[in-house]
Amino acid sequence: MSEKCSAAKRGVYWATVCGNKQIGERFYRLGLEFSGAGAEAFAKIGAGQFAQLDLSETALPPADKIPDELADAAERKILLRRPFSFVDVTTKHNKTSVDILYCVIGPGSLRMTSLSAKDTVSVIGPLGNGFWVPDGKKTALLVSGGMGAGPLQHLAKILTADFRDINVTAFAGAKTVEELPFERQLDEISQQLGFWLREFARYGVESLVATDDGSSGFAGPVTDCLLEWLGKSDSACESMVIYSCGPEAMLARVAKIAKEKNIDCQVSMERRMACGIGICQSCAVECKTDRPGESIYKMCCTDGPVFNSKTIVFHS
């Protein structure tokens, strides 16, 4: 992971559902298992890469399980695949299992809730470029907003397994405690020790929670929590790297903090991805060039979704 992870072995594969656990009012964790060529292709997928799922043939859940606000949208046909990054990847006995964190927000994700063990799903991937580790880094800060927590959990696993000389701290933010996409927070003693979230604690990674309304953890935006942490840290900024995933307004703020502190920063951008392979040109991200005031557009699906924050032209 010292260099960008790219989709060298992408293809169309069938995955078998091995679990679909609800972890919150709208949050689920879907487990998929690949065998054969699919297992090989996804075994070394990098944190931040993604796949496109075909949900066009997936049935709707029972009517009483459909939220009122999605009742009309639920009937829409699913024409395009949906992109998802990975929370975890595990290879065992020639099979590769991946976990996907998703939130029910539309007709596609609503159908995903009806998937159950032994169902099959068509998957295109691995796709895109993931996070990488620059040379000389001693501290990695994982900053997520809302559903951006997914790929950063995967990154925490890789960093603690393969880069043991790097200290890792995670920051997770949301508007309210109910909008944090985690199973549950750890007990008060664990929180006092700096371990708020079991999803990161399982890798020995300290974690902090921030909620805009103060319902849990730090009261305010996760970027303010990050600033407070940096103000107390005695680590050299040039030895740090920030990895961030979440709403674009948050990413813009993280990028600004990184620039002010002279910290390397990588951001995972989000765009509507119709094809996932750069053909439809629907996921353009405005990027800077070497010439002042000049910009170009790159595709989030093939050039990203992870970019060096210094290259992005943020509009929020």
Given for the second form:
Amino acid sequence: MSEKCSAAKRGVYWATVCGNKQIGERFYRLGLEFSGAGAEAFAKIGAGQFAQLDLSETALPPADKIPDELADAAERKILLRRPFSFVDVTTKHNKTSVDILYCVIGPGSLRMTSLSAKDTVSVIGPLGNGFWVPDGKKTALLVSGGMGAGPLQHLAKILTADFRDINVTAFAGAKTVEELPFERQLDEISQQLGFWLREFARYGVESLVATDDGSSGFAGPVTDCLLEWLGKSDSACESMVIYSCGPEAMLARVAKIAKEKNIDCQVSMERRMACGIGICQSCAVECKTDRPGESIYKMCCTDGPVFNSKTIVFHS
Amino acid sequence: MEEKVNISIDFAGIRLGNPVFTASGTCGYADELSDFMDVSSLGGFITKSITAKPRQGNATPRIVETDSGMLNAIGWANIGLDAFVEEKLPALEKLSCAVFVNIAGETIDEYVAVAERLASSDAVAGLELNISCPNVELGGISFGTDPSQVAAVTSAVKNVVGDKILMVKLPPAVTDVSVIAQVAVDTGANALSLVNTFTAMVIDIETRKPILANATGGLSGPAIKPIAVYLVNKVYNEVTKSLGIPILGMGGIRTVSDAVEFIIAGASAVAVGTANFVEPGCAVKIIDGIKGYCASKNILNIKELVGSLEVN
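Please supply the coordinates for the form predicted together with its partner chain, as a counterpart to the form predicted on its own shown previously.
Below is the whole assembly, all chains and molecules, this chain first.
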């Protein structure tokens, strides 16, 4: 993982649904299982890489299960695939299981909630470039906002398994406790020990929670929580790396902190995309070039979605 | 029966193994699709729009999904003529299908400069003249909607393309597409492709702003297919049939029956566009399906099907 981990063999594969668990009012965790060539293709997928799911033929949930605010969106027929990264990947007996953390926000994710065990889904992947580990790092800080927590859990698993000399700490932010996409927070004793979230504790990774309204953990933006932590830390900045995924305004703040403190930082960007394989040119991300003041568009799908934060021109 | 069916076609003087293309802007420079399909198995391949200089394209959002379709406003993002010739043409030359390069420009001189350079390449079977892109400030659709401009750009490019096929891509939203088609043919087009996307808009009702950074974009996908079939049939009847000029029909094709509809309407060949984003490789399935359809109808040569629409 010292190099960017790129997709092995991209393709269209069929996956079988093995679970679709609701873990919060709007949050679900979908399990998909690949066998054969798909299992091989997804076995080595890196944290932050993604896949495109075809949900166009998936039925809507029953009317009484559709939230009022999505009743209008539910009327929309969808055409394009939907991109998702992974929260966990496991391989067993020549099969690869991947878990997707998703939030119900529109006609695609609404359809996704009606997937159940044994359904099949067409998946294009693995796509894009995931997080990578620069040489000489001793501390990794995983900073997420909302749904950004998904790929960072996958990253926590990889870091703790393959990079044991790196200390990992996770920071999970959201507007309110209800908008944190985790099953249940750990008890007070664990929290005092620095373990707020079971999803990170399972890898032995410390985690902190920040909510804008103070309904859980640190009261304020997760970036302030990060700043406070950095203020107390005696680790050398050059030995640290920040990995971040979440809303772009948050990523911009994380990038600013990283720049000011001279810490390596990688951000996972999000764009509307049609194909995910580099042909439609929809998902442009403005990036700086070596020449001062000059920028070019790179593609979120094939150049990213994970970028070095220094290269991104943030507008928010 | 199926093995006896001949789906190879004569397209403006060149022989194509089958009548299925992938449409400009939906299949990149071909290398992007190699994991998903054997591009050589297509009848023809059309690159994204190439301009004289590299273009970064429009700000984002560049796309938005609509009911059974999508809007795009990419803005001719491409690597520019020099890089295209150096980096992409050598790989395209190795493809065994016919390669068309879609060319675009802000001025007639730019179209001509791009066309002249590409016409000297053995890799290129023909050029598709983009005079119908709705997503750029200068050039594109502004050429394609004015008959005198259509004549000027088509004849200027025709002068420099030698024996390469000159295919003109028509805008669909004009008062009478046949007028534009006739002018293109009269001034040198030896094939026509239609339709390009329809200029359209999606509004965010919370902000009361257009979703696309470019405000408008081109509507593509299944939503436009019936209009595209109608326009192909109109141009076939009113312009190309009597002249033997082939039409490359496109607009929302994603299934075998979609492709067959266009051929019955008068298209000699068809191009798969937006569907490549959803199901890269679907064009290959359509090739086999067309053969199967012909077999089931006792059609031994696909040309019997072209323009075979029976009107009550």
